[in-house]
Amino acid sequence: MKQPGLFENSTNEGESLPLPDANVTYYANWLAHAEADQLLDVLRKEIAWQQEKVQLYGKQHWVPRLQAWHGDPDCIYRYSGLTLKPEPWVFPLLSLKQRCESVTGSRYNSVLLNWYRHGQDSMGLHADNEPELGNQPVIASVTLGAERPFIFKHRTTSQRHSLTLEHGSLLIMAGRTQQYYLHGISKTAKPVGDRINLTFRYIYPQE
């Protein structure tokens, strides 16, 4: 399924990334710096962060970051042998959701939060292509905190593109992006502060 209304209400402030076979738009200063600072502090303290285990190649591994999953009651999300049941919406998340919806013209009913505490916390290359996300998901990704390079890798050509996601930024991945690209955050030995990322999604009910 494809969500209706993609980018019908978007502004002209976003930068379209030069990625073949993808539809990716980046808003560098989407949130004011002071607002992003305050939101980062609130989420550190008020979200019930957990470290999960996932199944990879027949073995269980700790996820190298902290996570939380919030959304509508029926938004069950499954990946890598992990089943996430949503915590209820809280005000800062609901407010951000509505603001993302106003930019994309799409509707969201859930959000995955990842807290990268230091340079050894990471996200392996993957695609958000689970069946419950639909054929062409529109994913709105908000970054708070330390800047980290975000890697795109084309599935066929192996071409890579790196984008440094800034504090208070918004990245929108739409169209065929998940079909053609993997994306992730690599580990780094460099001293780096913590970073919280929020990815707003629409979960379709599965039979």
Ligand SMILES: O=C(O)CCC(=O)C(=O)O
Contents of the next structure:
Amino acid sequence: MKQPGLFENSTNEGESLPLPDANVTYYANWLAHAEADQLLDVLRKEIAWQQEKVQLYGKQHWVPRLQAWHGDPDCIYRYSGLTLKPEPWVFPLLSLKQRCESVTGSRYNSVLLNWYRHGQDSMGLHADNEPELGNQPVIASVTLGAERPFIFKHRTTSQRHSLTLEHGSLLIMAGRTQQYYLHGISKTAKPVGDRINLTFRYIYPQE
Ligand SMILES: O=C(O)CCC(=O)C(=O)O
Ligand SMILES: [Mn+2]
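Could I have the structure of this protein in the form predicted together with this ligand, to go alongside the form predicted alone above?
After this comes the whole thing, all chains and molecules, with the earlier chain placed first.
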């Protein structure tokens, strides 16, 4: 997966979202446009994308998107009833991880990749609050490709906030965000191109 020229001159100031009880920072154009294009292309081709099945109310359903999980060998992740064993770190995921670490000052040992092929691919409202993520995880989310609204829903007030995640952007969810909010990507009937999202996470070892 060696690709020279990725990740050049790509930094800007983050903006803090006005969400009560949360700590969310958004960096538009975190990656320069050309490198985001190149990264999207590389990930489409080089990642071993899988479509998982989950059990819901006794019925098997295809997850409406493609996924991949990379990280340190001991990072076993249980997610919506799935147990994912990681693929190893490869370029450019490792470089991207290191760049996320330098923005947040937190460490990551794994990344979940999601490929939304079209408007019918989605992710239901959920929180990244599995026990292995620990208390108040700092999640770094990189978006490439088509713009889709990212929805936050406050768990008690039900207040919603929609944020369009742009090509090459970085979203950091920290503090009490997972405790107070659900988030997700809805389906849309509009014609939209494909989108890849990467969420860098730190998984604590489980006994
Ligand atoms: O695609 C996105 O922006 C969200 C992904 C997400 O919430 C997750 O992987 O847990
Ligand atoms: Mn999530």
